[in-house]
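This document starts with one chain, in the form predicted on its own, laid out as structure tokens.
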Amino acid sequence: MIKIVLASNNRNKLDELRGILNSKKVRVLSLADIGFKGDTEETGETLAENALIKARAVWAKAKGSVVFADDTGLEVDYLAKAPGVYSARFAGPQCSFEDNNRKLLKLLKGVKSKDRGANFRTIVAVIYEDGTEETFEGNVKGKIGLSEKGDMGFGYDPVFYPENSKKTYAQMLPKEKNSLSHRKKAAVNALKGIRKKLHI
């Protein structure tokens, strides 16, 4: 069995990843499971840099396990790909998901639907027991709605409509969202890489 430690204190991410990687051959561990406390400051200028910073911080304590860290950014075309790497703190330090969504909708007020294109991008950093590092990507194109819709999911889910969907991520049941999400694509690519690396 592959033990994968998710380098995040975000319960939503942990639950989502466990749903995505649901397999008898994979066991997803939390930071609490390995006794890792505290948050890691994300000081990178790209999603890949932040994912690697988080993975490296946890790797030393995750003996015998693969460390899996991700960073996700929402890239809005009209805003020159912002908020991007600053997605989690778009509305400022200690902001809530609601704060970020309100700011985004305010910046896009009056912008026509055809100009509200966006891309959700996830970079997964994987560090193996021997210290080898790899990164994997997943992305989903879509658009930003005119208002928040739905009460499931987290982050920008209430305002993001995946391409060819009439529902936001937040209007989808977890199984439906996981079947097409950016995080799912990145996680699947990472799992393929892990299996190749470990010959399983």
Ligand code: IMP
Second form
Amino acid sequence: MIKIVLASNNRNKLDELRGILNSKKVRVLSLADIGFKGDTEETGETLAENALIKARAVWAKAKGSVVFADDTGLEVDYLAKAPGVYSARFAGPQCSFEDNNRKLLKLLKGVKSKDRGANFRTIVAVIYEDGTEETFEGNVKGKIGLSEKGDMGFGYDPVFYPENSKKTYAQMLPKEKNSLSHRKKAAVNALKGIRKKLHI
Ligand code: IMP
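Form predicted on its own done; form predicted together with the named molecule now:
Complete assembly follows, chain above in first position.
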């Protein structure tokens, strides 16, 4: 049995990743399960740096487990891939999801559908017991809508239409979003990598 510690205090991520990763051979643990307290500041300039910062902060406390941390950004073509690594704080230091969506829609006001392309990118950092580090990626291409649609999910979900979908992420039930999301793709890639490395 492989234990994977998720380096995040986000309950939704924990549930989502348990659904993807848990199996007879893999058990996902929370930070509370290993007695880790505290938050890590995300000071990196790339998603990979931030994912690694989060994973490294937990690694010494996670003896006997693999550490798993993710960082996500929304890359909007018209904005030269912004907000990217700054997605959480796009509208300012203490901003809400709503503030971010409003700012994004304002910046894209009048921009035609064909120029509203975007990409959700997740990087997962994995650190093994011996300290070896690896990163994995998951991407979902799509478009930014003209207004917010739907009330499920979080963050930029109400303004993001995944490619070939008539619904935003926020109009999908969690099960549907989680089956095709950027985070799901990155987690599946990470699981493949972990299995290969640990021969399970
Ligand atoms: P984090 O790296 O997972 O904390 O994500 C950083 C920011 O990206 C969040 O604060 C959200 O604004 C945005 N974000 C991450 N994942 C999602 C998602 O699945 N849907 C919508 N927004 C997301």
